[in-house]
Every structure is written in C-alpha cells, then in structure tokens.
Amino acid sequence: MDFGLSVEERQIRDTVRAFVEKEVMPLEPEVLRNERAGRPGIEPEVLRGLRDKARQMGFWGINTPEEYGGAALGPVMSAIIAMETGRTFVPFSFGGSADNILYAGNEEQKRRYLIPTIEGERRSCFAITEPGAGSDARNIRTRAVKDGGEWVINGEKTFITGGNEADFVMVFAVTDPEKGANGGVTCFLVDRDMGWKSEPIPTMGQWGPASLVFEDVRVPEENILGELGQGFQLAMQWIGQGRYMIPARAVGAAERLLQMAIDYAKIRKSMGRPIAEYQAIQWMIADSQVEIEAAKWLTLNAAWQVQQGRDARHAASIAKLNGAIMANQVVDRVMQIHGGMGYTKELPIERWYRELRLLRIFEGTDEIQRRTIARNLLRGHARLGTIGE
C-alpha cells in the first residue's frame, strides 16, 4: 500500500493551501463583522474575484470532466482540496463545477442547464427534503401531474441548501403515487421564472437553507432530468456521491482549530506555568489529534473507492458519521482550552462551534449514518475484516 501522494498532487495541495492562506483566510475578520451586523458574510463579486483568480491558476472545475473544461482531478484530490479549503469559514470553493446528475441531461438540457452552471452563468439546487420527509426521503409529498405536454408541480421544499440564490432547481417529485420510490418519481428541471418562491430559513449558524414553494408550476415535459419515474435513483446518486466531501471539510476545520489551540496552549500561562504543559491539556490535544487522523483516512479511503467506481455508500458512511462527530468533539476541546476567550466573539471559536454542529444532521444524520451502516452489516452488504476488497 502507497499512501503518499506523487510530486504532482502535492503541488496541487500545497498551492491550494497557499492560496487560501494568501487570499482567503485575510477575509475572515470581515465576514465576521458582516455576520455579527446582519449581513451577507462575504459578497457574490468578491466570490466570483476569488473564483477568477483561482481559475487564472489552473483551479477550475476540480472535478469536472476535461471535455467540459474541468481539470478532472478525481474524488480524492478532490477531497484532499476541500480539507484545505475547510481551514477557513469563509464560504470559497472553487469554480467551475455542477452538480453530478446534470450530467444525466440530454443535450439539449446539458446547453441549457449543465454548461452554463459549470461556467457560473447559472446557480443550481437539489430539492428533495420536506417538512415531513427529510431523512425519509421515500415519503415525499410533492405530487406533478400530467397536463397535456406539461407537468403541474404542487408542495413545500425545506431546509434546500443555495435555494435562494439558484435560478433553477432539480425538484423530486411523485408522478405515480402506486409505484412508491422505486418508479414513481421524477426529476424536474424547473426554472425559477416557472413561478416556484424561495423564502430563507434562519438558523443558529451561518447556512442559509431555504423552503421552496410549488402552486401549479407548469414545467414542460422536456424537462423531465433522466428517465420518468425513476428520480429516486437519481436522488441517491446525488447524496451518496459526494458525502465524503463533508468529513473533508470537517478534517480541515479541525486541523485549523487544533493549531489555534497548540498555539494558544503555549503563551497562556495559569498558576505561573503555560497551560501546555499540564496534563488535561495535553491529554486535549493529543485525542483531538488521534481523531483527527482517523477521519481523515476514513475519508480518503471512501474517496478512493469512489474513485475506483465501486459502491463507496458504506465507506461514505462511515466517513461522514465520524467525521461529523470528531469535528464537533474538537471545536468543544478548543473552546475549552480557551476558556472563557474561547465563548467570546472576540475569537471565531464560537463561530465554528455553531457551524459544525450543522454537521451532524445535514447529509444524513447521525441516526441515519448509524442505521445505514448497522443495516449493512446485518443484512450482509458489507462485512467485517476486509481491506481493498
């Protein structure tokens, strides 16, 4: 087994990380003004300025295939970039990509929808989570019915992460209630010109999700994303397809948040002494670090089965739900060692304590980490002591 990267990849990596180092970390004092004043954290054109900038550098389209000016870099490059770019709060993430079932358009629709989203002319969602279906997304609610050369589109979308700034959404809905999931739902490509309204959903942290409301939206049959009736296979792709990019990020923001307490460690002194040296610091830092570590390859070894085009589902599984709760146990840990600073808004502590504590619901809960994993061992689609296989 090799576990190092080539000359190349670590070229990449350690240029993204100069790059946000250099131009986007200098940002986060202002997105937390901004923030702590009620507004925007950071503005769409100092976004696109950085996107631009990245894109002048060669970093566009990390995942994107070479045909549609990606750089194709793969998922585990692609996981090893989102670390770096989960160092900071600042929302960056590179240009040039879409979501991966807009590749299931046909020609027509990849015009329309696919190419422009990667060229950042357009801003996509992906709806599926309701009020009364979110991780039971077989139980959606959202009927379309047939109407001549049309489909009619009635329900609520919630919680639907970029949902007031997408332009177009990929909306699941229940085209034959008899057929259940498998078979009975489609993918809509409905733009929002079509008549469906957005309204924002405050949270405690700093993601901006939205509820998404359909009252007789008409979207035209040429619409439809992939094949009619089978939108839940689509939905799935979507979900598990990138899940391992969350415990990514969550490695970063540890890693960056671990730092500030190594160092925070070593100049804050209590009874005459720097507080590094005491034992329940140490002990702090040490089983941060050792979680740390073993997200971050439960991480990539998701991202390379995905990479290999086997069914990555229970490694991204495994990856999301302990990288979600390592990044949470960590953020905790920081703030401790900082004491009462650390609760202050003085520092970005309690900044990242609220956002990662998103981790543990969106993409799949916990629970539903837990069940999924649970019920694969049980029902013997993944088994115990295998490596590669």
Ligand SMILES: Cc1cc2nc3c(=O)[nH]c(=O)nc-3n(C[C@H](O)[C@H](O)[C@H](O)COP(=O)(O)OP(=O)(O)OC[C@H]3O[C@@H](n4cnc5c(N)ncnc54)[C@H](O)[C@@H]3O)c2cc1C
Second form
Amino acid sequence: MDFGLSVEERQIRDTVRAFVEKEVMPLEPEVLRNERAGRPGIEPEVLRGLRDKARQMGFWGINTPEEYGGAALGPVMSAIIAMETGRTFVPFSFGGSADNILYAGNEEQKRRYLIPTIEGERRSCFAITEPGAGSDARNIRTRAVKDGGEWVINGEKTFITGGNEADFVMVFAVTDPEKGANGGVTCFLVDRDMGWKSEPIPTMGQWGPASLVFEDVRVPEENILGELGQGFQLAMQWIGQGRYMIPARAVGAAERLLQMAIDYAKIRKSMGRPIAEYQAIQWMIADSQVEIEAAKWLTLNAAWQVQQGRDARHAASIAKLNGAIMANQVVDRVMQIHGGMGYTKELPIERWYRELRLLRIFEGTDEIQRRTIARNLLRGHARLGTIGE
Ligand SMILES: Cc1cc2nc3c(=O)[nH]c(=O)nc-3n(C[C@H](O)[C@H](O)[C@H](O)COP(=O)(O)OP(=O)(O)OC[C@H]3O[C@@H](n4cnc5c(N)ncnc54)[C@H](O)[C@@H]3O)c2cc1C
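Here we have the form predicted alone; I need the corresponding form predicted in complex with the ligand.
To see the whole picture, the full complex is given below, headed by that same chain.
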C-alpha cells in the first residue's frame, strides 16, 4: 500500500501551493473589503487574469479530457489540487472545466454548451432543487410538456448556485409524472434568452444562489441532455463529483485555519504564558489535526475509487459527511483559540465560519448522507471489513 505521491504529483501539488500563496492569497484583504462593502469579492477580470496566468503554467482543465484541451489529471489529483485552492477563501478555481454531465451531450450540444463552458465563454448552472423538493429531489414538480417539436417548461427552482449569472441552465423537469424519478425526469439545456428569470437569494455566506422561474419557457427537442427520462441519473452523476471535491476544499480550509490558530496560540499571552502552553488549547489543536487527517484520507479514498472506475457513492457520502462536520468543528475551535479577536471582522475567521456552515447543507445534507450510508449497509450495498475493495 502506497500512500505517497509520485515525484510528478508532488511537483504539481507544490506548484499549485506556490501559485495559491503567491498569486491568490495576497488578494484576501481586498476580497474581504469588497465583500464587506456588498460588492463581489473578486472582479471577473481579476479572476480571468489569474486563470490566464495559471493556464500559461499548464493549470487549465484539471479534470478535463485532453481532447478538450484539458490536463486530465484525474480525480485524485483534482482532489489534491482542491485541497490547495481550498486554503484560501478567495473564490478562485482553475479555468478550463465544465460540469461533468455536459459530456453526455451530442456533438452539437458539446459545441454550443460544453466547449464554451470549458473556455470560460459561457456560464452554466445546475438546477434540481425546488421550494418543495430539496433533500426529496425525487419529488420535483417542475413540468415539461411536449408541444410539437418543443417542450414547454413551467416551475420554480431555488438555491441555484450561479443562477443569477449563468447563461444557460441544466434544468431537471418531469416529463412523465407516472414514472417520476425512475424514467420520468429529463434534463434540458435552457439558454437564458429562452425566457427563464432569476432572482438572487441573500444568504449568511458569500455563496449567492438564485431562484429561477420558468413560465411557459419553450425549449427545442434537441436541447434534451442525454436521453428523455434519464435526467435523474444525470443529476446524481453531477452531485457525485461534489461529494469528494467539497470535502477536499474543506481539508485545505481547515489546515489553513488550524495553522492560524497555532501561530496565534504561540504569541497570545494569558496569565503570564503563551496560551499554547495550556492543555485546553493543545487539545483543541490536536483534535483538529486528527479530524483533518481523517477527512483527508477519506476524501482521497473516495477520489481514488472514482479514478478506479468503481462505484464510489458510499465512500463519497462518508467523505462528504465527515469533511463537512470536520471543517465546522475546526473553524469553531480556531475561533475559540482566537478569543474575542476570532469574532471580529478584523480577521477572516468569521467569514470562513459562515461559509463553511454551508458544507453541511448543500449537495446532500448531513442527515441525507447518514441516511445513504445507513441504507447501503442495511440493504447490503456496502459491507464492513473492506479495504480498497
Ligand atoms: C448556498 C446554496 C447553494 C445551493 N446550490 C444548489 C445548486 O446549485 N443546485 C441545486 O439544485 N440545489 C442547490 N442547493 C440546494 C441544496 O442542495 C438543498 O438546500 C439541500 O439539498 C437541502 O434541501 P432543502 O434546503 O430543501 O432542505 P430540506 O430537504 O427541506 O431539509 C430540511 C431538514 O430536514 C432534513 N431532512 C430532510 N429529509 C430527511 C430525511 N429523509 N431524513 C432525515 N432528515 C431529513 C434535512 O437534512 C434538513 O436538516 C443549494 C443550497 C444552498 C443553501
């Protein structure tokens, strides 16, 4: 069993780490200032500039197939890179990627949606959640009805990340109410100019989702992504990727935060001694690292299973549940170690605190991950006592 990275993998990791430290982290004060003034943290042109710079270094399309100009580094390396970019709260990711399900499109759809998304010319959003169906995604009500060569979509979606900025949406609608999620839900690619409307939803974090309204939006038959009735499987495929990329970013964030706490504990004095000398503080530091390490290996295991072409759903649910809880526990302890300073807006801890809380809610809540894990075990889809099987 080899838990090490190859020379090449280590080089990639180190280069990304240096890029994040040199190019991205210096933007943090400005991002905080912008966000606190109610502006977007990072201007689109600044983000584009960073992505272009990274592209010149070969960091483009981390998990994108080579035939689309990507680096095709695979799920494990993608997770390791997400751990590095997760070290900063600057909303940065490398360019050259597109939603995994856009590869299910036909040649014309790839030309109109996949390739422009990879190139950063078009922005997508993924819309399954509705006001009446979040965790219960099988129960969506948005309806698509065939009318000649077109489908007419009516319904409302909510909490859609990037929904107010996107040029097109991958929207999931019921095409056969009898069958529901088992063959009666279809994914449509719908351009904004086809008539859907969006409205931003203010949240406690910087993650600004939107509600989308579809009122008699007419979509041509050729805009069905994948096959008619197979949309629910595509939705699960899209969500599957987040289940190891979300905890990967969480690991990076938690390591950065813990380092801040370690540095602070060494210089902050109380009752004549640095607080680092008190066992209460040491235990918070130790517990945090134990949890971070556990999350790191659960995440890499899930990514590795995806890379091996295995059914990684169980491992990914475990990684997502654990990573989300871990990040929230770590940021809470880091705030505690900083005392009153941790609660102020002088430091970015309160910002991380608000943002990381989302990890326990989106792309499957903690409760839904637990439900999945327990059901897999109870029904025999997953077994105890396995190692890498
Ligand atoms: C910032 C943000 C961004 C998002 N981005 C997107 C996006 O891009 N696209 C998209 O489609 N969706 C998106 N979502 C939606 C997100 O995935 C849902 O909010 C999430 O799945 C939970 O659904 P809900 O909010 O309806 O909560 P509910 O499903 O109403 O759940 C409420 C509570 O009940 C619990 N619960 C529900 N069912 C069960 C059960 N069977 N057993 C035990 N407990 C249960 C939940 O865990 C939760 O604690 C986003 C959400 C947020 C907040």
